[in-house]
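Only one chain is given next, in structure tokens, and it is the form predicted on its own.
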Amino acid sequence: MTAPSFRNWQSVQDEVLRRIHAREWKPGDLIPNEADLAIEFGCARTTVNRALRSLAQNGLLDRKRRAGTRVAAQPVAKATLDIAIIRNDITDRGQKYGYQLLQSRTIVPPPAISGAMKTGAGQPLLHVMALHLADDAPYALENRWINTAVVPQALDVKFDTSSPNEWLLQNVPYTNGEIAFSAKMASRDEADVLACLSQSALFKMDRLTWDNGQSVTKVQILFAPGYQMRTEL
């Protein structure tokens, strides 16, 4: 029996999800093939394919060529991470935002930075350090390198009233990136800036963004003790 209401891939996806959640298709079950589902739903096979691909990308289906599609035995919940404007993070918490520029200069970076950003060993980059505050207390220390060969307009920005985090997200496109989270013991200098004890545990985020194979910026953000990151599944 056909189901004429299934005219787009989202409606097919919703029905497949319903069957999975209702345990009509249990974890590990082999589901009907695309051709049979297309007949049942009264839609094109490409519509079914798009719906199943989306669910597979979200970890709910396992698709193997010539072996068919199965309901994932152990569905993987994926978290969504956005590159946030720190100002918005603070104000969304109901706190007053503050900002201090600590340093802005063009220098040749350490080899580890130029290697990660794939810039020439002697190529200078813009180095900006800034402190973000919440209710006048240190919130995050931004330690950023900007590839001015890719973002030359950054040389004309003083970053004295607006952070590079905010300016880059509003003005510079990127195609992909890498992100890592870890813990770090605060050095004496970091502790002084973040108003905490030396060797305090800090939440560290390292991010490197690219625009079609060219590095845009590399940043390390250290959050003051007590920071909690939240995301959505």
Given for the second form:
There are 2 protein chains.
Amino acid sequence: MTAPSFRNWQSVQDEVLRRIHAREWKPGDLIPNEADLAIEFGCARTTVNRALRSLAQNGLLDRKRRAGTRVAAQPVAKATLDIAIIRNDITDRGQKYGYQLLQSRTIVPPPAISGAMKTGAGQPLLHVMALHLADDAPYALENRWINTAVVPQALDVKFDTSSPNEWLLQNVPYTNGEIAFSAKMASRDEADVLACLSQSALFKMDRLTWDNGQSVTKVQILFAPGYQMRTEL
Amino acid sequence: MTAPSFRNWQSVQDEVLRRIHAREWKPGDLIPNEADLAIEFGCARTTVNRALRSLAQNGLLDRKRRAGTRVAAQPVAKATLDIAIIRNDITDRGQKYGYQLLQSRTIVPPPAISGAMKTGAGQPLLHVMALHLADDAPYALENRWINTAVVPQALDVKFDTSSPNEWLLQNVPYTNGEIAFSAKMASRDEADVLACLSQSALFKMDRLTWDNGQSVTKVQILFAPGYQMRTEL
DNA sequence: CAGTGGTCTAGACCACAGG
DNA sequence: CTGTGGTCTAGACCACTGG
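And the form predicted together with the DNA, for comparison with the form predicted on its own?
Complete assembly follows, chain above in first position.
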């Protein structure tokens, strides 16, 4: 049996996966270094590096300088969620997108908001509430605070035909952010807007984005009952 | 002003980010090709490639052969969730991990399960229910089906001291999987086990993993009220 | 200190898709 | 057909870190 040759990084990756899978390399095991693998696979070290780096990014390998590469003892599944603009979420599924502005005003936020956004306690922010609809049915309720000290252009935008979700993502860059998902029981008002029963279990997404240390916007999006966020592993 | 030199792919990435950020390159714009950027930045094309490839992976650029590289018009935020073993989730936060097996038996599953797992309608599966605790408080309820036709070793494991969550992740590889997050109102039984009020809003994770086209396991994990899944952007 | 992964380089060929 | 990104190569130096 002749040794198969591995001509590209994906086939190298496949072979490494096969060995992990077949338990030739067991969790916790140290695997050969890049140079040796390159010789064995008959390719350049760069190619092996690319394959192993990719696997490490997926959590299947642990790599450390000098210490070498090990098969992850406790694999951590990395699930990548694509958080798209809500309009696209809906139209991509072939549904009709609808939008309704519920409220838009500049007010002094409650302490919880100004605290999280690190804005001054008395500093007013733009507060927008809007409803997204799919095929005329309530889909998600957007409850957003915008730091107009950082994004003054937002004051000139009427969010009556397109949502702040859309406008901000397309027009305001950010350097980093935090996102959290949780479940929340619908309050009476929320149930009313989302046309569901009070006390329904709702899927909630909280996002806070920053631009070079200054908060840009903080948003809570409440999805109507039945919403699922899915992805592949 | 002398042109700064970019000696590594991260600094190239930073510069590209800066240009996008400063709107020198606007959403939808075609940016210069790799070769030109390499000349401008005074580095090898490989280095530019690495930087742009990374940005494309993060959803900030759209790249196509022949068509070139464009700034994403509708940026899609990619949030990477690390789905760790529940025990580690808890101990990493400095809490005490506890575990309790509620039930373990081999039975014929309801059609919804055998359908999703693509097992024969009458084929029995191993069904395990277990509770994870953090500092002695209920944390998550694991409701799992295991395809013993694919993982016969599971029959020899007593899940009385460590969970199937842990055992499977450490011992059974998979090739791919699906994962979904949603919200669910607690049934009376679930509320009982999780020591919360009936009708509480619970965060739910459903995972189904496959190994070369055969289902390995299907699990539903219900988290006690207050649970948040967080990540950075 | 020395072995490992991390990266850069210059050049090359290839695959794809727009015109 | 041709320009673009995608990738491979061989060699080199560097940065980190375990022993």
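Residue numbers count along the first chain shown, from 1. Values in this document were obtained by computation on a predicted structure and should not be read as measured data. Rigid core (definition): largest C-alpha set, two forms, superposition within 1.5 Å.
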Is_shifted residue 27 between the two forms (CA, 2 Å cut-off, rigid core): yes
Is_shifted residue 57 between the two forms (CA, 2 Å cut-off, rigid core): yes
Relative to the superposed rigid core, does the CA atom of residue 67 travel 2 Å or more between the two forms? yes
